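Here we start with a single chain on its own, the form predicted alone, put down as structure tokens.
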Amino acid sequence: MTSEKMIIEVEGLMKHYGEVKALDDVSFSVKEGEIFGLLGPNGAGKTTLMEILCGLRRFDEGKVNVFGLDLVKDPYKIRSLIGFCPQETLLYDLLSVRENFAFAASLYSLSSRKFKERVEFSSKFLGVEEFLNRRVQQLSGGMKRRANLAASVIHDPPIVILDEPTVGFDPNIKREFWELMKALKDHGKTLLLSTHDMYEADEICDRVAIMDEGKIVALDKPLILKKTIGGEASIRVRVKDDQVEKALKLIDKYNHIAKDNEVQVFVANPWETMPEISKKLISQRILTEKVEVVEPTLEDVFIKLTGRRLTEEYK
């Protein structure tokens, strides 16, 4: 069972840049033991967040706390409590995996005995055994990926932090990457994820914070944000992309959103509107590809929150 020790408190952060609020007045706690996830698009304040948590940012107003430790004056203790897995890999390509280890126990002064251990799980945790002694350059992307998650929790840190881990990889090596997670907090970690990934969040994250211009909007477990924001089961709708405009003459009269060739409904019994909707399509000659019933995602979260997709772009 998750422990309910606080040991990640921020209170009220605060970040500028000029006129720009990268973090306004942002508050939460990680318990130890969570998959703690921050879910929002490029520009919400994710990385920025992040970073200051490692000491690498200043913050222009608020208060952190790690185990106890107020990040301005223990800066540097706190550093040695966090594992920090960037989104880029930090690793140098012409040094083996074991190498690139072996310098980023030397940043913590590991212990030879200390090393070795920290080596064995990598091997049996994070699964590096196979490519330890090649050089990073041979590596493919996804071994890349899991060596600098194992590199940057080479001392062995209660904290795990990761900005956007899984960007750019296939569903499978996702997967792979999210089970790699989770046997991390197995292992007695606490992690604290960014994504802008919504099945990413809903399947690995104990409690998620939505993030939007700077801001959390809303912040609880997955299940619950979509039962309380999310909504009721909705129609989604996929049609070919030369009948979109007769399609949605059609839908005009229902709550939808529309993006691409895909219009979602809003209605309050989707199950009953389904046929009706399906058979106005269907009685002008419009090609659907997919006609469905879908419960809410985390994507409806924000989008009830927002407005927005999580993949728009900020204007």
Contents of the next structure:
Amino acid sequence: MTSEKMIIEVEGLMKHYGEVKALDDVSFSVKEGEIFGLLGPNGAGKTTLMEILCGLRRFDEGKVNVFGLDLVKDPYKIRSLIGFCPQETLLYDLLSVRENFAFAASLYSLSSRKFKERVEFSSKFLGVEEFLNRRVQQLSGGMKRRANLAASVIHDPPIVILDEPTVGFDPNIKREFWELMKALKDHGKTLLLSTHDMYEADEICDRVAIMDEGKIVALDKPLILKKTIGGEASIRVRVKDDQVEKALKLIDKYNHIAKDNEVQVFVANPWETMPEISKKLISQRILTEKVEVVEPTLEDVFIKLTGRRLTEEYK
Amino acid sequence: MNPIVGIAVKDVKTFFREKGTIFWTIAFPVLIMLLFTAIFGRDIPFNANIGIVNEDGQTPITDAVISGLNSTGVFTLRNFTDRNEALRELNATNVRAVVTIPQNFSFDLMFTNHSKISLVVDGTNPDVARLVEDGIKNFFTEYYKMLYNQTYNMTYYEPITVNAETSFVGQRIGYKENIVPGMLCYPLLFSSMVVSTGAIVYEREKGTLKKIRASPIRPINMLFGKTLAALFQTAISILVMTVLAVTLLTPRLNWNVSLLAPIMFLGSMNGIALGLIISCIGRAPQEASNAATTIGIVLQFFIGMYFPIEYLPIYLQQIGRVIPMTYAAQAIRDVMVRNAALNEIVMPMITLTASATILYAVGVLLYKRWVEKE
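Mind sharing the form predicted in complex with the partner chain? What's above is the form predicted alone.
Let us now look at the entire complex, which starts with that chain.
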């Protein structure tokens, strides 16, 4: 479904909040029909970038084109092409889901015929049919988020911008939401989403831009990023708390990092070395909880690039 | 749906679902109207307790004085046998004045044609003191005239006679006819301003303004939508107040809807525009709401709602004359009391239109500036 046509083109984007550089020479392009992720910790500049694309914030320097339209010259045309789904639920509690949709549709001057069609489609497609006529205040958190997403795409925009759409979700609802995003992609939408969840970026994004301190520090497909920057696979050993010293003596000859009761061993061929390590641990009667080969994650990529974890916030 | 209508429909629907808001939208005019009906719905809108000490005993003259004071309707008399006791009640502000009819009052009046009455007035409230003093003095002047006419069977003439007449354009009015046009300014001043103050600041607080701003709707259209909803809510307040005024006070006024409606509309637009300005300046809903209430309370003294602006010191009158709502109050009064025609209220209408346009433009600029600051 992904084409090679670039529909969002950002070039040399700069944004300052006083002395602080929120965005520092950010450049990237988003292909039509792909899910493009912005991955980074809180404060990396993801939300600022998304809000600029949605016309909520101005930028100091650079150029943004959406479908060939200049964001500065044609902000209203561009806004009509984007569906914005922020992390907070922006629905009116006292109105029903349908009434919220009607309001959202009116902002885009949708005709009543088109609105009817879209409500029918969205409610089935995004699973809001059963609570369409219920007031938002009566909905669960998950229902609200689904309704929020549906309201964001009620005008059938080709681009959907989602700012940390699954933050605070439990794993089941998160997975359900990922499926919804993939379904939107299958219906030809281009999705640009921000997240600080490496699994989310890995699971659903076609390409990921890793952001740190207002800059894009790496951009590619998750698999390529992991392979080229994340390093080789390693062996992870987790032992009982009182066995850590004994285990470390055994593993000492390998290149390793230990933290609490977990030791990560870096060797050239982890799949061959893992049985050898297991055997040694068993022979010394060291009680192990887990011995496994772990592939590099986007978190590893981020750590390699910045020296920090994704969950760390900027001071 | 048109985005302006969409925003207005959303706001009106939300309004109808907020039971507390509906309650206060209706309760506010009801309370104000009931209060004003209780105060001004009577023929004589003033009554004070007066202590009477009759040291002259019961004579036809003292009987006539006491029953005469009683029948004015302005005073409620309390009889005291001891003057000191009456003065203690005066100090306790249980009575507003003490009238002492001295010994030989009737005799002196009949045979020397001159007598004295002692009047002590509570000075803690200058307005009440003045009304009570004037009322009692006038009563005795009139009483003496009546007594003179009866005794000498001829008309008493004061040295200079002032022939006073009252000019009325329209019909003769009473207190309630005077107060109703002023009360109809309440929704223009309070409902419109308070409703529109909440319009942006609450959306901003809740975060929903983000959604509106991320859509292709232009700021001016967003404000138009908010204005439509605020106009609707103000109209409800005006309607409730009008119905109550007609049913409770039954004032003899000219209800020329074709003239009153545009004045009300322009007055509301001024209030709404002012509210939008406050909404753009206020950072939190509470701050904006407090600002709107404070401004409303202050403005009501400047615009001639309760009393003519001539009551104000000159420098405050000048302020009153630059407040657009003064012209709405004036135009409403002109139509309802003076039966003014369209050509007679053109100037206030032009002033209201110009001020609404200017205030609205300032509101739009402030909103745009706030958006740009983001």
